[in-house]
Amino acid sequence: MNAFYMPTRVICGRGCVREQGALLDPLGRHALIVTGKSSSKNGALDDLLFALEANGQDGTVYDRVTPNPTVGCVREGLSLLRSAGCDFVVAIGGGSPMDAAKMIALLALQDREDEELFSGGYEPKALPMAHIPTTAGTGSEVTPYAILTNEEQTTKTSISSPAMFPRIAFLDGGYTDQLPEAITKNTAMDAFSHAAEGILSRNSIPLSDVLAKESLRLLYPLLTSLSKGMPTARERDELLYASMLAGMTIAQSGTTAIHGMGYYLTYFYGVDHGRANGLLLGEMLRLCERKNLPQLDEICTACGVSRAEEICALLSELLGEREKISEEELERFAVMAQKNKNIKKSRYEPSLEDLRVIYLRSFGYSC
């Protein structure tokens, strides 16, 4: 059986926030507004508190969310909510601010010891949420997952459940104008990867499919452009709605290996989360072309390519210089990999001897 589910209200559009702001009102009256510092710059925070002053809301910002949010942020998060009395949550920023707003949102009701948090089984219920991202790659707006650090288990861990659905998603390419060429081209890359995987994941259905398909359409020529220079805002609108695409794909399919093993590049070597997926995805697809996967036509098709080995050329070159990381730490991640649930969702399921070439490979060892 085949079943769909994404009740997140899309809305897209420069000046989306203040033009259809009358939407949060639904939501509560004061509103916790989870966010990093950048998003005082990008005008996005601006926006959101002249939405909720519009609708006679109050609004308590916490911005000292860090990249990979670990459970202590989203503790601080948790308690200004509280002391605040804040009755629904606005999340601003990339995947960061939006997964700790999730779980800030889902523990308000539903609260937790630490050791509990990653073992899942949550109701669903949560305070409802409006995302606002200021990236294009995570797409975290629309779906149901929260990835936190996980000092325990020395890796990054993602938290589901239908209750982190955001009610709202606002979709303004201005926001992301002004990111550096480093956060555009990582966060594209994750937005690709999360695309891919979806159609490389055992849970994939024809219509998530059908777009993640659509995800790769747009943005492999956008990933093209990448490669030669800073995007213009009408790559940037499309990059952000690729993005939400990609997000809409893994809502449903999950995703992969690649998630599981990049999960460790970030945790031990602070590689941003869009640059591991793109460290190894590449690797990833040649192993899919050795072991015949059909799927990968499906891939290649959708970007226009004839070859697979046209994509790794491509996300090499956005990558530039590999990170310096051993022969030996590479070895001791695929053995850590193993264990990943994200290993078990791929269509074929690698090895412990696929996933250390796939490491190796990847950071430039032969093997």
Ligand code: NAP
Second form
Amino acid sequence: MNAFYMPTRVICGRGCVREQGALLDPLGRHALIVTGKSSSKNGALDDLLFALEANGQDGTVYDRVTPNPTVGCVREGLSLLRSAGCDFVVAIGGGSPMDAAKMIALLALQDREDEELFSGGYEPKALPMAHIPTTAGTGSEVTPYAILTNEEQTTKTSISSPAMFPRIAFLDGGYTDQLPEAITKNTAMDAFSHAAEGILSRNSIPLSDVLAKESLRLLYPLLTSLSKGMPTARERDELLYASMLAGMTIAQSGTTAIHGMGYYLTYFYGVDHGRANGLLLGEMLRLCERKNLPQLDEICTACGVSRAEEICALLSELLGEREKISEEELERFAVMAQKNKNIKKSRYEPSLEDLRVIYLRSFGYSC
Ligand code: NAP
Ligand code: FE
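Cool, the form predicted alone is there; where's the form predicted in complex with this ligand?
And the full complex, kicking off with our chain again.
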């Protein structure tokens, strides 16, 4: 199907939350602010509270979201939303607070038993949301997905509903200025993976490819610069913008085998989400090159390189020393990943043997 849907208004620029805060006014009278701990230090929470007050709106802060949000966290936020009488939701943070906020906004209008949360088929209604990303990033501010830890399936699972597109995304690169080096690199690799996977997805459409290629064109030199040192303020702004474009890409195409495989590294070994994708992406690109996938050339051209090997070398530099995970564990992940719904979304659908080879080679085993 070739249909493009992107209902999120995107406002970019340093200072945009205070300057354009009036845009929050139509969303409701009392916001549940879903966030972690860093938003009170990077200026984002202060700016939001200023904007709400200027509009005569109330705000209640739920700041207990931790990385890889759980159903329990969503439940806690939802019960605060109800007891405080909130009628809209604002997320501030990386993908974790943004995804938790999406589920809170969705369940506020259509609650379900915990066992039914991952089974899909939601009605297209949620409380209105605004998102303020402080990592660059997941692009969650422009996607209809919320990814939660799924204890029963021992992985992370994406829940999708068009109702989870935020109404507004405010992109202020200043909030990412103090982002530590490891998080900066890991989140940038996540954005890069989204753009590349968008092109490698069976569900890509011409418009998502346009967004993906523009994102890669911007991200490749930014990643190269990141491999040498911390980004300038201007580079921070560009990273946030390119990550948003990659988010718009996967909002149409979805992610592929890489994300599906990476979730096991995160669930069982606590590997950061973006790093997990970065660890696996190089071997997937090599595989696509061996299979002569034309989309691989498109990725290389957008990055301004001639071979996947150059992208692999850059990723290796960003990743540094890799985690030590035993062969047995990686073989086990390959078997589990084979059943992941993302595998079938890949243009080149990796076999069990392909998955084994990607996992093993990504962690330095020869096979
Ligand atoms: P994150 O888990 O949201 O945040 C990682 C760490 O960075 C946290 O400790 C966070 O602290 C800190 N942090 C955030 N902003 C900061 C800032 N400006 N300065 C200093 N520290 C800061 O990481 P993420 O990589 O952005 O998000 C990953 C999650 O997003 C995963 O669960 C992944 O599955 C999901 N994801 C979702 C989508 C989607 O479309 N929905 C796409 C890709 C990934 P505090 O939280 O305490 O502030
Ligand atoms: Fe991701």
